[in-house]
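Just the one chain here, the form predicted on its own, laid out as structure tokens.
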Amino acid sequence: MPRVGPESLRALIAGVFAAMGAPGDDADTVAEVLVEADLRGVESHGSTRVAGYVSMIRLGLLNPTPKVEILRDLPSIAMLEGDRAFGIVVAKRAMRMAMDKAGRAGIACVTVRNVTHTGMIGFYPMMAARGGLIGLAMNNGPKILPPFGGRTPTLATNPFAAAFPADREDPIVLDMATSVVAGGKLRLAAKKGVPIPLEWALDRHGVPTTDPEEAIFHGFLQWAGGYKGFGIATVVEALSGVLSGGLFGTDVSAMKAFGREPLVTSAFYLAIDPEHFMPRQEFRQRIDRLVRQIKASERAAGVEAVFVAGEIEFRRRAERARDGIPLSDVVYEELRTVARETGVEFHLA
């Protein structure tokens, strides 16, 4: 696989979606998220969702120029509504406004509806982790998976994330699907040709399956833990969905087709200052104390290492950042496309 810049690769990126209508802050920070995503080896949610996004302005189901509007100020929280923008976009500025509500009361959430995909969520809880806080961030989506034990597409795939901010130790970042693995994993696999594990999705028996377009277009992810997983996702949809006024369960349509048909995401974000607890640098020593009593674990047989939430994506970040991207031929191809469709110079270094 052809190995690029993170830096060539933003450029090429928010020039797509500048030529595509997109103001040029807005391209800038969604170019950012989804190379953060390549960065820490979360391709499911990097590069590889560019042809998509185009696709989704070309045929109106992505506003690239929303009227973002407040809904409601208050000092702890606040309710946005998206306008079909980029979910990217309106989930960094909905951080940024927890972030700093939180500064002044303590704590503060704010909710979004009506947004599109919002890429990496483990992004935004380290907004909030990089300022000293402790970020949480939730979204919903397209009802892809049935309740535990049923049979009727109900939730999707609903994402939590998790950061807090350490001392000396990088932040504990949990960022996870609260199904086995997130849908664009699938599509992913299926973009590259290539099987999946039997543990990640049924096919439309109820069977595990390999193939990663039967699970997609028939079958089911499943979720993480059994009912454990779907208790989790059904936490997310009723903060998410719920909370927002945004569409929720049953509401949502269902997407099979990335960038083909609707992607609708309601989002609940929550921000934490550990100042109003305690000095935040004692917080953070406090965190650091736990990372290391995590990591004098004794091993396992078998084992290696033992690693803390984010550890490993930490480490990848830094490998890539030194030594470029990985890029699946499929996806060099896309964004070859893509630049050629837009008018953007094709430069990848």
The other form holds:
There are 2 protein chains.
Amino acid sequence: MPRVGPESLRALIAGVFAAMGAPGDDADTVAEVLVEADLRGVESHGSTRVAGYVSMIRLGLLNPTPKVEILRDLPSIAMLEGDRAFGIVVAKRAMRMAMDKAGRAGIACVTVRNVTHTGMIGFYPMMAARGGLIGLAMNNGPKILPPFGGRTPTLATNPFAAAFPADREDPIVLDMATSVVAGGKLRLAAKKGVPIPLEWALDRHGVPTTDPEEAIFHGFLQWAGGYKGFGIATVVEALSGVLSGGLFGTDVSAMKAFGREPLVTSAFYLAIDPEHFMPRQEFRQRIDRLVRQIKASERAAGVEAVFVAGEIEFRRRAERARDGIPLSDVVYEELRTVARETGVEFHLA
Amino acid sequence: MPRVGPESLRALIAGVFAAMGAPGDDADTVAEVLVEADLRGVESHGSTRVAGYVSMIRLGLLNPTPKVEILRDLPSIAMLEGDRAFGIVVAKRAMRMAMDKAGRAGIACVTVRNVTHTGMIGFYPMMAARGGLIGLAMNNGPKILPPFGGRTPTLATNPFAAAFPADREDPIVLDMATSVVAGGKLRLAAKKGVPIPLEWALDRHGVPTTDPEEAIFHGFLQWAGGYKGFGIATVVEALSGVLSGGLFGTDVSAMKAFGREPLVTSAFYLAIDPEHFMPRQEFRQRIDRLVRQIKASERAAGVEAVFVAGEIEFRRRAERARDGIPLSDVVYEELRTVARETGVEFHLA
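And the form predicted together with another copy of the chain, for comparison with the form predicted on its own?
Then the entire complex follows, led off by the chain already shown.
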């Protein structure tokens, strides 16, 4: 498996999307967020998505030169209409707006509607944490999971993310789908040709399956924690799809083949500035203390280490920033192909 | 099992706490929230708690005449210090403050620290939904669960609740512990002398157990969805315990015997006014649509009905408002005892 440096991977991806008409800043942002996912080991949301995004632009499903409209802009809230933009670009803008507003008001939220894939959702709360703020993000998407106990695709895997700034420790970063796993992990398994654990998905009959293709094309993911995961997904749907004025639930098209069918999502970004509650440094030190309490737990039998949310990803990021990002042969070839097709020099080092 | 009407149960409970020195409005509020839990079938947070609250007052663990202090009161945020008050009383006040602020700013949050048990957490978001607002609530509590993979008690079951106002449908109400079940369910099983499912808890060695006493006094609850439930609990801890300036993590005393040991919690209440995003009626109708989409799902084999979050509880509430609340013999006798001890007429009808 070839390992590539993040700089050259970013440059390649940005070059591809710039060549397809995206403004330079937008192309850079897409590359930044995708490569950050690869660095953190969230490969399902990294450069494996490039070929899909390229296909969506070609098919008119993703608008690389959108007119993003600010529908409302009040001191503590805003609403954005995305015009089928790169979800990543609008998500970053929305979180930045939420952070600015929270800096003044203490808390703020921004909704986004009618954008495509927003990439690794944890990226946006991490922006807030880097700025000393608390960030939350959630979004809906193509109907793929049935309600708990049902068998009609109704909601997406509706991910949820949150980040908290620490002082000497890494920030706490939760980034999770409300399904047992993210749909991207099924697609990655299918791409790699490996079976999936029996707990991840159901087949067309509602029976657990190890076949990622069966699960992707005919079956369903399972909810994390059963009805609890479904309940959280419902909350995510209401805050992102319903409150944004965007599409929600069964009104969102199903999307089985990433890049070849419409992918419309809505999202919700929230920021809180702890400075309005206590000195920022005090809050950061309190988060340090929480992290250290968790790390100080005795380990259960057979467990090598207790991890705080996001910790494994920060470790992997340090390792991959040093040693390079391992790309699967499939992704490597996809990148080579889109580079050739868009006239971008294929140089990964 | 005797069935009692909610009015007489409320009057009895309010009478007991008024007799113990609580201001009349506060006693009424505690009775209102406990009986609402009984009505909704959340018995673990209903009148089964009365004897424990009484004991806490007697032991000086719960202050029935607190000086609740408003530490900060800004347009979009507030912080309350609870002086070991009834958590229920301060929680209701905090959510009311968040609702008022959100009505003006669109979004607001209020933290609470140093209160006792806050009762059924879903009550407070439901207040928001009754007012046409979105409500969220979360709180921490006594360390009882280890981090995922650990065996040192570090966090509480850290519940999370959210509610969304509908138009013709019942509101969506999610009310969940981040553990597989709430600790109250273990205590209720112990009180009833019935075994618990093997998935609920671990014994002192970290092995699944069906013995609620072993789990309560020596073992641990399990997290919903494994590391995902632990991740959400961490977010709840950071927003409630850390942001409130209250105790968090291992600094919160363990509490094994409800009513006889300190129970200190911190909480976070958030409200969003959809009117700042779209006409309120439009938002309500969109929630209706989401509810109906979920209800319209085909059922999986062997499943009798697909439920929206909170729906089962609304059904049970209608049934119990009509037929009365079934009280276990243990709870009935506890109520009789505290009524006698506080000189309140024991009249349940």
